[in-house]
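Here we start with a single chain on its own, the form predicted alone, put down as structure tokens.
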Amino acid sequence: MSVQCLFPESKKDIPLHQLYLGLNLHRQAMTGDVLIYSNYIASLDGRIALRHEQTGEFSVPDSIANKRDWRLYQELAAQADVMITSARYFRQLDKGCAQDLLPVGQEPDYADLAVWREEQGLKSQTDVVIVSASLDIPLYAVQSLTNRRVWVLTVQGADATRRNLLEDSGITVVQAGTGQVQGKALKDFLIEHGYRSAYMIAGPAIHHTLLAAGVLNRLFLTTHLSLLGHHEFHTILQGDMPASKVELNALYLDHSGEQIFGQYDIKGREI
């Protein structure tokens, strides 16, 4: 399994396995800082999720989801100290319409990633930060996260009953904003607790939170060479914000999967 490097241009094919693992994202942050990165797969017309007719939930379309992209998704997870996700993800997980929260290396195809984490001195599983203003988080779904620290970042005045239920189950709830969780407060929290690499796997709302605050460092985007249309869909970003400058870091053509793997550095807001 290999891919063709389009940028920087190379005539040699590169193995798909370890394509992202070699980035060593867990070692990129300067002392006292954290590297925050996000990842999506989208159709050529920009759809990352469509509304399911039966459940009403938005999910990655089956027509673009594939094992080759998922391999790279897992490689990004393997390099993370912590994953950033949303309460919505756990509500979907509770309904059975979301994938499990990336237990790294638990499937035979990804066992090498568990070994790699051990060799790098990382914990067997990443910690998890859940961003939620409502605290509408099914306890059963959260309690499925074993052998890892789970935090919930919420807002001032969040529902006291829900907060108490979470804390009584051993989950630490932290205030990180008023009205909505602030991206700067999230980054400060990660640094305070010693995290060096954070993998954001939530939807476009939290992506917006990080981008608008200027705290997202890198975007990994798989573009599947298909057109999906549909009138109810999500893209990688929603909401108004100042434009951000993005720089292409690397681009790979996956012949077998009919998709392009892109790596982008987020340079900050345009002036």
Ligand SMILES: NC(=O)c1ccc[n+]([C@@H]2O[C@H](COP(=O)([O-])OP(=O)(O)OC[C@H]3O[C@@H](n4cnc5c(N)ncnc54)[C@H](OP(=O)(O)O)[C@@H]3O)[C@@H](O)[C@H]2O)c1
Given for the second form:
Amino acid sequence: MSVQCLFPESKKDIPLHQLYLGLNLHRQAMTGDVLIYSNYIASLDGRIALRHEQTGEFSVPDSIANKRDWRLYQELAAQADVMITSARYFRQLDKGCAQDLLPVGQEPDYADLAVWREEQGLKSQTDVVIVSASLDIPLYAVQSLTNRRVWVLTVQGADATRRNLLEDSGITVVQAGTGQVQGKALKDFLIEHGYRSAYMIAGPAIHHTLLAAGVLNRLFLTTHLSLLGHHEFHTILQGDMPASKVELNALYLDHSGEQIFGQYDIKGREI
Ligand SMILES: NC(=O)c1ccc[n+]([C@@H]2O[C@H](COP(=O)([O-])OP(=O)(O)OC[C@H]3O[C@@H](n4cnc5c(N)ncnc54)[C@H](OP(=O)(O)O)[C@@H]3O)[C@@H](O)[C@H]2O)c1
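With the form predicted alone already on screen, would you show the form predicted in complex with the ligand?
So here's everything in the complex, that chain up top.
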């Protein structure tokens, strides 16, 4: 279960377990700030999701999803105070077209992460921020999130009936933009509520919201060594924005031979 560090160059193999846990992402933000990070697995041709012909839904292809990458996903979740996701994720979950991404350390293989969170003084599960303009969020799917604070960040003039239904279920709905939730407003919200580490697990639209506002700090990107093609797909980012400079922090070749784990710092608009 090891990886080879390609950058910075090293001859020693490193265990996959704790590769990301050692980053202590929950302790990296300056006082009064929050560290926001994202994570994707993509094929070599950049696909993070393909449209399923039968269901019509986009999902991570089975041919690239794998347990070794999932271990790292869990390690990133373990270091988060809060996870940021999309309303579309809950709509897909409700239809049975998405994997439950939110619990940390629930399966036996990740039980060490639940213990680690406790040792670090973190809550057993992360809080959750859902970003949505439509407020089309199936209550049943959200109600599965027990023992944690759930927030919905939405826009000015969002549907009042849907808002009331969510609030009646104990979810706090907060306005954070006009037309679209703004990345800067999202970051300010996180800081205001004392969050120090936020793990963004949604797709290209919310990634764009954060990157265009210059509030994303780190990107973790697993490149699966396969080519998927396909006409209808998502990549890690969509939408217009100024080019953003990114710096390579670390690069690991997985000894399974099937993927490369990359860590990048987002430097912002320097191009
Ligand atoms: N391979 C990977 O590692 C990976 C990781 C993450 C996701 N994915 C895949 O990527 C696909 C898309 O993911 P996704 O739908 O979760 O993500 P997304 O494209 O980031 O989010 C789409 C939804 O989020 C809301 N939204 C996004 N930005 C907003 C803003 N600025 N203001 C208000 N609402 C905003 C909208 O909800 P409303 O429509 O409710 O307004 C929108 O429909 C999925 O198939 C997923 O499986 C793959």
